[in-house]
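First, one chain by itself: the form predicted on its own, in structure tokens.
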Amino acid sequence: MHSAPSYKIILGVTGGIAAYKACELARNFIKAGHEVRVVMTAHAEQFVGALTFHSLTGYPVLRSLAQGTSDLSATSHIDLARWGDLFVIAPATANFLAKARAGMADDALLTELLAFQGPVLLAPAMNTRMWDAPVTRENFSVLLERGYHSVDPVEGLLACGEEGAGKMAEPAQIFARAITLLQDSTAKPLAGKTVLITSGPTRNYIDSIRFISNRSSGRMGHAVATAASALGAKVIFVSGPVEERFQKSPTGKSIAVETGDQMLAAALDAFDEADFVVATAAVADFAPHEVSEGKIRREGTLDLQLRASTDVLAELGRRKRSNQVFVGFAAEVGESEVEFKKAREKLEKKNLDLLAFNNVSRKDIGFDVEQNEILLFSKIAEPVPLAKAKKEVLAREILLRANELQGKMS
């Protein structure tokens, strides 16, 4: 029989009545087999001492980064971040959510929340009035987006009196969140998989130094490479000219090229081994009839003669098997029954099993910027809305919506 893995847990209390909770909180992980390390705020040592949380836990509480722990280091400030599997702040209260959305780092718990880069639960806890504050609403709403995870609070009789919306959900509630949350993290549904990635743009040359593309940063194709490879898979990427940071995969193997055809040509190489094939790339559509040598003079007026490229969206679809997962993106301008109306069409044409539709005229998502929303259409079911979050949260869904679909396959 095999043991239940055992987590580490970063839990940050703030200065609420619903404090007294979190110690039943720690009390659930610890009983679970998992170890915890408590990050207090001064405002939350006014309602639960340290020393309750050293005893739960048998270690020391960190409530400054210049006292409260017997290990104190130079990098205390990020110590428990690098130790942590998951993050949670119980209770989080609308002073914190504000300080958060802003990044700020003036406190233990802010500073090292800010360094923590796993999964984060929020249970957050306030009179109803605050918790209806237009302000608190969008703070709460920005943290999500950049994909924190939360426990609502729930509907009750407040400390202060009054009943409504604002109390901590119950810690065996956030305790069953939180464990969900580590399971997804650490499994790696993709394990023994290879997944195929198009990136970045493509250029055809008019001369020597000249050429027409398509826009793309590569943030997207990018955010699929490093979910793939969080996920357990195999990762092939193959980039256009981008960014560095942007230009390989975390892991697996990376590939530059410039052109279509040389795109086309690296992908044909790994085509027979991807199990999932996900084209981000804008390939460059149109084409010069001729390139000119050398440098073309700035002299009158200069007409080009343009050809249609190559599709290589199209010319992978032609080849994809049928235990294959063929994930293609359309960008259009708008998102009206016209532009839904040519993604079933290039669904369709292209052979793909899904397409991820994204609206690049909105400034908010899309080009250049680190979150997007996307429709995703598929041939066996109505278009899935993907809320506004992070590229990278984005991938994954898509990731594990393809290999959600390959398993239906086989």
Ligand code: CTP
Second form
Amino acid sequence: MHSAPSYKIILGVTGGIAAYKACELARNFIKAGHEVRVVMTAHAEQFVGALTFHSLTGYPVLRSLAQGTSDLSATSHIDLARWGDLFVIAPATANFLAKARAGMADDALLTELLAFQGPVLLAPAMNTRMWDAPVTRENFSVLLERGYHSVDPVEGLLACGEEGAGKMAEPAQIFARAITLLQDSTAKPLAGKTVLITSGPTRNYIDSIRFISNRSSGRMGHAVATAASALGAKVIFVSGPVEERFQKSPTGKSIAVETGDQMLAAALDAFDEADFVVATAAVADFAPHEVSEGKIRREGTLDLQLRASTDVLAELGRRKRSNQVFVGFAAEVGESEVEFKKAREKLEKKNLDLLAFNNVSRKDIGFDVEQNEILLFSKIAEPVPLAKAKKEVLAREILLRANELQGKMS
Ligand code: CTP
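Next up, the form predicted together with this ligand in place of the form predicted on its own?
What follows is the entire complex, opening with the chain shown before.
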């Protein structure tokens, strides 16, 4: 008989009257065959006793890091974070949202959350006025941009007697959302597929020690590699010189290159096995006609004659097979019809299926930041806006769309 998967759920409970509903939520998970471990704040214990959750889940509740009441080894304060498949915080109070946004870790719940690397689901609950406070909304939207998920509070009669939005969603609804998230995050739709990624800047040398390069941190490419790995793909990651943490894919093969020609050679080596090509690299566009031997002396002026360098993606595009999906990235300064037209031309010229367009003149997205906002151009449909989010979240979305496209082709 095929049995449903059993998931490990960390249930974080913060101090609001809706904490009693977290008991029902824990019951829902247990009844469906999942394991639940609860971590509570001191304020939550003023509403519901830890013994209630202990009895419901069969495990001691983590109440403080010093206390070590968890049956998990007390050696590490992040044991719970390592254990769970999903972190649900229900209820999530305004105070909790503020602390989580700030990255604070002054209790067991926040510490586990900070160390947790899987999907997080928030079920906010608070008085309407607190929910409507601009600072709460800002904290909440920053958490969503970072990739947290939410079951938003609903309208209703609140415990304080007021009516309005702020009531925690029903446990059944939170449960359903949690299961969908777990299924999505553990699904491997790209299993058996190979994703070839170019990332970071390249360098074109003027003499033995000087070069022309492009601005690029390699964050987006690394995010694509991380998302592709999580989706089960085999990753081949060709990266120019970037900070150590962005230099390698979490899984698969990583090849370090310096020049555009080296990037092309490495990409060509892997090309035959690639189902997807995702070009995030900022290949240095100009190269000196010739590279001077040794070091050019700093005397007078220096006239440099530059030529356009090899277009890695266009070269790959020429060899593209009909079942390969190509995704390019276009960093443009501005977002008017002029830039959009250029994006459409790039799609055609480089033989791409998708082109992720972003406006690097904005300070909040693009270069050197964790977030991006993309307009996804496609050969076959109108451009689709992908809302501002963590680069990894966007990378996942783009890969899933590329996979969908490939499904339609074959
Ligand atoms: N690209 C590439 N090799 C190059 C230039 C660009 O592989 N020499 C790839 C990038 O990785 C990106 C896409 O082509 O996926 C678009 O890059 P972009 O710099 O926007 O395009 P360019 O062709 O350089 O056009 P321009 O600089 O004129 O905007």
